[in-house]
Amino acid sequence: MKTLLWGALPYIAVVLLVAGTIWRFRYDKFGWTTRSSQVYESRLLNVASPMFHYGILFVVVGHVMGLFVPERWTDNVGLNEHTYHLLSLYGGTAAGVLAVLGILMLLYRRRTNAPVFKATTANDKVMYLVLLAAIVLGMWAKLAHSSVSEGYDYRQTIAPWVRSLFTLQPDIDRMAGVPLLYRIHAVVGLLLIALVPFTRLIHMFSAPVQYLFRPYVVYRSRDEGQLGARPERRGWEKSKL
């Protein structure tokens, strides 16, 4: 189970997420989209989603800080450990609560908006779901194994497992003395690394690049002499055709 979950499931993931991305852009490029329902109403999507999208900006900002930037480097930087510390804890709690307060505003607007109700596919609850997990877990575990003065140090067991595996030897003992609530954390999240080909959160991938090259729009001004009414004409009138 251990060579399972830290050795082949990363991996796994990984696969299907290409895969899966390769595979939509392929033969589903219609469906490449949010599959926005700010028609149907707009008023709290306009709060709700700019929380979300803050949120997990930060929640991901930091995972890529914690887990790929290596401890003497910070260290080099004059960020000790204690400040660190600080930083995750603080940071990291104040960016999982936006990311979970808005989508929780989210659902809310979903479960109440009859038409956007509507429009929400079995898909949609299976990756709201995993996705309120793994940020949940994720708040879970570094609550409960912190506390002001010192906490759990990830960054000595999780993080060189995480980088161990762009190195194809996966050191999977040093998810052995890993808490439980961070390995489930971290299943979760791989979990929702695999789904997202398969979900609506394929638009991570998107970015109009096209319109950065699109032509120019020529506005062309109106004859001054055609502004206005145009006077009435008595008799038929010639045919341009």
The other form holds:
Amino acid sequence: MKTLLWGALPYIAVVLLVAGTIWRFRYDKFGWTTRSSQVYESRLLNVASPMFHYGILFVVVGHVMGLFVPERWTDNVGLNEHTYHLLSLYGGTAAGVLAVLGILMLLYRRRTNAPVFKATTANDKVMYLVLLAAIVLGMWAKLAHSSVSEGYDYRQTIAPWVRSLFTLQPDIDRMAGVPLLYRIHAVVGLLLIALVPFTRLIHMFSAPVQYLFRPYVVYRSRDEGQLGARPERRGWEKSKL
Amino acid sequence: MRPMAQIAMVMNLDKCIGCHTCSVTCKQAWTNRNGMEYVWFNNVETRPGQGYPRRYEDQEKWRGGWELNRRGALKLKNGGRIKSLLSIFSNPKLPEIKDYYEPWTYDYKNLTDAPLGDDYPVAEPRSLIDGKPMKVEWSSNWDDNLGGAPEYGDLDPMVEKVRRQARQAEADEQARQAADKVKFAFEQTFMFYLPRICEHCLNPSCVSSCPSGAMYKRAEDGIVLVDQDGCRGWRKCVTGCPYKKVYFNHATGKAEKCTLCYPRVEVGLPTVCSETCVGRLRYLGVILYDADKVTEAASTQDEQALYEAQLGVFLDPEDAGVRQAAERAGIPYDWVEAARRSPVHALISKYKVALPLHPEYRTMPMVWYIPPLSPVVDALTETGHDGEDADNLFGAIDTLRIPLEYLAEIFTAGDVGPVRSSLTKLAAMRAHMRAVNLGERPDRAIAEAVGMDGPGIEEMYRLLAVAKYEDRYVIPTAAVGDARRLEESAVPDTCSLDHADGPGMGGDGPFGQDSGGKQLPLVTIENFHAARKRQTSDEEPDDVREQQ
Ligand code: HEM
Ligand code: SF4
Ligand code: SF4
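Form predicted together with protoporphyrin IX containing FE (HEM) structure, per the form predicted alone context:
Up next: the whole complex, starting with the chain shown before.
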């Protein structure tokens, strides 16, 4: 069981993430969209969506910092465990609260606004369930094991485990003493990672930073081999672009 | 000089009868799908009126198009690139469904399934957005023919503008008259129809605001398209377009817009809206322009000079130098020839009767309009004057029922000069042609008064009034060499014998599966041309007469 959760699941999740994204890119570019629901309802979304997104993006940055930056490095630049803890407690919690409030508002909007609810697919529901669970569990784990003076130092346990995954020698034992809430959060998080390419969350990989660098007006030439209407493609044939 | 070719359109508003055939045929061809119920690539709005979506011309609210920054450079009105990305998570400037209208169907089942009884069953409206019963309170043409104008007319952003300017110049007697003129009391109203499609702008703000780079202007013919595989649903283009001609498909989560029927245009056919226009008022043709000058022209400081600036971007295909440059730039010979015969070029640059729609948005629109004169003639006739007499007409244009100021707000950023000049040319044409028709000798002074001559006026008359099919649509094909295959493009590229029952015995027929019935007849290009000939010739072809 332990091996499955901490030795196999991470790899399965990452393989699904990578393979799923490639699959999506090759066969379902047409489905690759935010599926914005703003034309149905704007007022709530204008508050909730930026709140959630800014929250979640900071949370992502926080995870990267916490899990991939070894404690040694922060020590070297003179950041001791306590200051780091405060930083992560206040910064992380602020971002987390934003994300939680945002997602709660988004969910409220999804449920109560009839057009938005009608446009919600089963896929969206599963995605929201896992996403909400991951965020709430993360917040809960963090707050349940923290006080101002000290908190659970996951940088001694979870972070080295995560980094050990990259060497293909998962240090499964590191996860043994980790509090239950953290462990559940980690599993749900991995599940979420695996789900990304198969849900609307795929939109995060197309964050359009290239917009900053391209000329305003885009010109394209007609596709030489394709004049007139495009012949119907079969679903499994790869798109041309 | 960097010549590029653009397929452009001109609409002669005098002839629009507001029948909405163009909108309906366009919808049938392109947007009768889920998620597109509210989408009208072509819509016809009654002016004065709010337009579609409601009050789309109020750019202070919707932030479409371009503006000049403090240094006089072009900048998207909705904000630059960094601001755009930082605020990507929601877009407060996106029109909601309610700003268009909530599409609906009727609960027809209730009609067929109602039990026998004394009451007539009714089919209640059901929203196509949330499936619930709804109250129908607005639609794409709710204010058609000034319906509800006493209540809604004041909401027209252009009416507001004319009135505001008049108030500012309260002392100016003429301006006050203008304010009085835009009235909605029935005996004093005026109206005309404004059919609108995407402008396929030279400086498209929709393309410029697309973060993914999925929207593009085609280099060969200037048609502006959305790459459906590249669109990621950031819905910035909807805001970017000041004409609100990019729509968000709420089923697929992707933007869609008028394609200028490019599959038709590529094989030399006019767009569906043009082909089916009852008033035969649409013109399609090639315009050559200098791509190097576009940005500079669009940055012209004075809004009212934008019309002239855009004229300056267009190239004259009669100029041998331009033709050479066009050839060097890879524009095919038949395109340059088409540009010389282009009705659009004639109406815009030669006769200067066509005007752009809202040049002040700085997108350099490429669907232009000949402003309507008919209401003037009618108004004159009603007052007992001779509505086709040149002097009466010239005089009336300044006092006519469609206030010049209102037209100018729509076509020239408020400068009445070009509108007046266009209308007087149309008036001169009427007077001149009446003389011709009555066998009189036309008064040369009339033509000269508008800076034209007799033959010129008659040529323009041929284009505007006779308006033969071949004169209205001069569309070079995408690839002459490939034309034969393209014309049969309903047929797949595979072997024509390779279908069920054919010698190849494999796959579906040329028209796909025929739901178990007989093979559908193949419509060949010969039949197509025969039909077209019948529709465009002056006399009935013999075979029709024989049958009668
Ligand atoms: C990386 C940059 C990202 C960008 C530019 C972005 C942008 C967007 C946009 C434009 C929408 C559509 C909002 C609407 O109009 O309805 C959206 C929706 C959404 N995004 Fe993101 N997103 C990003 C990252 C993320 C991440 C990291 C997550 C979560 C892990 C996320 C979760 C969601 C969810 C759940 C929705 C649906 C909201 C709803 O309508 O209920 N996004 N995003
Ligand atoms: S009118 Fe057409 S080309 Fe111009 S900005 Fe709007 S959508 Fe783009
Ligand atoms: S089909 Fe022609 S006449 Fe009829 S509304 Fe459209 S543009 Fe006007």
